[in-house]
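Read the single chain below, which is given as structure tokens and is the form predicted on its own.
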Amino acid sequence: MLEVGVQTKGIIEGRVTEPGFAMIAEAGFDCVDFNLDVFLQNNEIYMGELNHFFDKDEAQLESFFIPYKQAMEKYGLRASQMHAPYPVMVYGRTQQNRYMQEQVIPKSLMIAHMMDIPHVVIHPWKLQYRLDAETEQRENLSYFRSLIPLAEQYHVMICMENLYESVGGRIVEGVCADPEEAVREIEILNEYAGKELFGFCLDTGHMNLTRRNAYEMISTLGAHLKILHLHDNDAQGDLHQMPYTFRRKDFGEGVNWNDVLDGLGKVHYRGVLSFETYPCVNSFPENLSLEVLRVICQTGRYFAQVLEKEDAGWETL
């Protein structure tokens, strides 16, 4: 059976350690997606307003987040990825860039590997509205070459993921978008290491906005799809809402999931089916949160069912 995880933002952060982690086992997941962006969140990252969290050393970060991985072992849960902070690169913020890329970020990966990750995602760098795509291209292999050492000593895989932009008011297609691209600048980068140190994240609602097509995007990165993040969109704004919320039968702007699901099933894909809605948990009531992660944990399990099944057939939602 294919192990269905959700992601921690939203659900630990403000709770008590432990009945987070309770609440995530209770409603069924086996795995979570564990956010150590929430330490350094976006926002801070874009305005300039940086915390010290990442300024502790690493026998600091290690005793801090021990609790962290007690708690999941408690509950017979695991950290099957993690999302690092981001962005690491802000266009001409020399200082904060720097910062990012030889503190925060090598840190994220020893912690991932503190704590068992075997997969994070890291960001790739956003250029080709401010310069140009060959810029954007060139800048993220060299950067992304770089932390070879840094996954080989840490025993991590480093995912790209799939991004967006919003340009003059437009939602348009960002870095890793187009999954040829992609599939080539990973192949360069595990020729470069020597063995598969890189892999891709597909975010779905991200797709969505892009107006990708499902199917072909998935069956197009194949074996280098490695982690997901699933959630669901009007097509406008990247809400993070669980699946089939704006789409039924073949009416709707969401996600297509009989094409990823097609798409799954093709490229025989064996990885955690894990889901990045926090907003869509934190829509309801607080009391209704349990209800709502058990919705989406028995769509995973669904999911999983309909890739598990030998025709990979299933009756047209």
The other form holds:
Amino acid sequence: MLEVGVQTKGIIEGRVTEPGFAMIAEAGFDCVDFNLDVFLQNNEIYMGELNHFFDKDEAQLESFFIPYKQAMEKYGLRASQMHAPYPVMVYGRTQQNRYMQEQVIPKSLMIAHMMDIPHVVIHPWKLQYRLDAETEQRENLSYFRSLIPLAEQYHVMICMENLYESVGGRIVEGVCADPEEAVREIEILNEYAGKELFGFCLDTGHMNLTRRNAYEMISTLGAHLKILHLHDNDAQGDLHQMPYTFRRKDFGEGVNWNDVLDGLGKVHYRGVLSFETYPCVNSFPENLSLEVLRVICQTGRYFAQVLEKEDAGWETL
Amino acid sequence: MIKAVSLTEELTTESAAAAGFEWAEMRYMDIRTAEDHADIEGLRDSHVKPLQIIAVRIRTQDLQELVQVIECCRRHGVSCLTVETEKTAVSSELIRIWLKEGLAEADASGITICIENSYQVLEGKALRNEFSEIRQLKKLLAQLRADQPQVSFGIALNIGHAGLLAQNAAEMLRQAAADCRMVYVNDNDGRKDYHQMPYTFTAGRGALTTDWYGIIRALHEIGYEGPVIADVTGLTQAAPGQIHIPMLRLLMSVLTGWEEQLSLEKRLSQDGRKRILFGCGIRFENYMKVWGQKYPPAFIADNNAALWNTEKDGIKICSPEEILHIPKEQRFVLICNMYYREIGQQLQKMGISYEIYDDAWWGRFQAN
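Next up, the form predicted in complex with the partner chain in place of the form predicted on its own?
Let's see the whole complex now, leading with the same chain.
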């Protein structure tokens, strides 16, 4: 049976909260996407006001995260993927970028290893609107290549994610939004490494925002697709909401989940069906969090059922 | 509050019942189609059971056969009839004429006929029509009541339709007040009539774009106790049948949460009960501003020993053990603290039953 996971953000925030893991387990999830990014948040990084969490040395970080690992074990959960703090690079912030690249990301990979997390999402650099797409690709290849020794040392697979950007408030495609380009970069990086150290994390919400056909995108990613950020939106904002809530029978701007499932079936996806849906936990009244998580988990179980039937030769939806 | 769900071709009554619903709304045409396939007694057994129909929804043109519609309502023990005006080409004047003609022949006693707020679509855009504003609907109701004083008329307020027209739904409820006899709840993005699950349309990362807290507060203010129908046909159409039950369970929990808020005052006003608030922070302050004058607490319980035997807003602060000195049947404990889960566990261990006060529902009263 395919496993189903959910991100820890919005449920476990910045402190060990056993009730949070207990709630995730009670909702029926097998796995979590461990949001390391909550310890150094993207708004702090964009504003250049970094906290000092990652100034801790490796031993201090390890002892900080051991209780998290123990709490997950206690509730029968495993962290199947991690989201590293992002962005790794903000154009023009040389000193901050060096800190992100030399301290935060290596320590993130170390923490992933310590917590037995096999996949880590590291956002590729966004440069195409500042400079150009060719420079963006070149810089990303150079940066991700530099991570090969760390990926080997910590036995983690680094996953790039399809991103969007905002130009004058309008959402536009960003780095890795084009699956062909993403595949090309991953293949070059794996060739540098001489082994498979790089993969792809498909974010279904970002895919919808950049108006990509899910079936074609997933088919193009093929076996490079290792992990997922499953969530839905109205094709206007990155809402990270639960599937099926932005459509009606005959119209709608939400993700076409039949296409997603057909695509995952075609590439025989066997990774975790992981949801990145923390705003649901925020938007519903607080006392309904468990119920919200149950719906998300049941949706994942349904996806798993469809994919397993497809794999057994059942015709697509 | 009667909690109901709109039935669609895609949503089975079994799923709705399994999610905890007892009441449903059905379209007149769907009932007639079902009746074509079964005798009337069989309809309840095979198509609606175990649900009961609370309301029947008709299109404006169905008013031309109002006698049959009313008979249909009677056959199924339905007391609410909603006239759907969405995208209709029929004018309010024609509705008035059809109702006048139909009601001259039909006996509508015991049935409330509601006119729904709606919109029209021009060049793909939702725009207001003559059924969008409460004052327009009230004017129509006044005419209908003058024509047929023996018939009960009301407004069916559709929250999703208000959202499409960027209307202040809470204010619409206040304006409709006692004329509001039916409330339809569903959500959308302000552009298309998705009829989706409440709370799923947000801006950014979870900020609600529909004023649900304000809407529930307005329902409380007008003392609304009628049907609240989850008209989430978009959700039940878009989501596969296999996940209808968990989704509807969540929906039922949403409605139950609203019901709890709407009935809070009844519980606060129970005779012979001493109100004890646990916690003296922001939620306590909110309680005092909203309810304090009408329903003052007997005392505050707090875990902070440094505060014991002091006062806040003239209310004495005591240790939690003090609660045990009040006989069980005489106490109403309300946790006014964001750590309500932990405090709840503490009270449970002490054998004390409690409720949780969530100031999110009453937040605007914090403004002086």
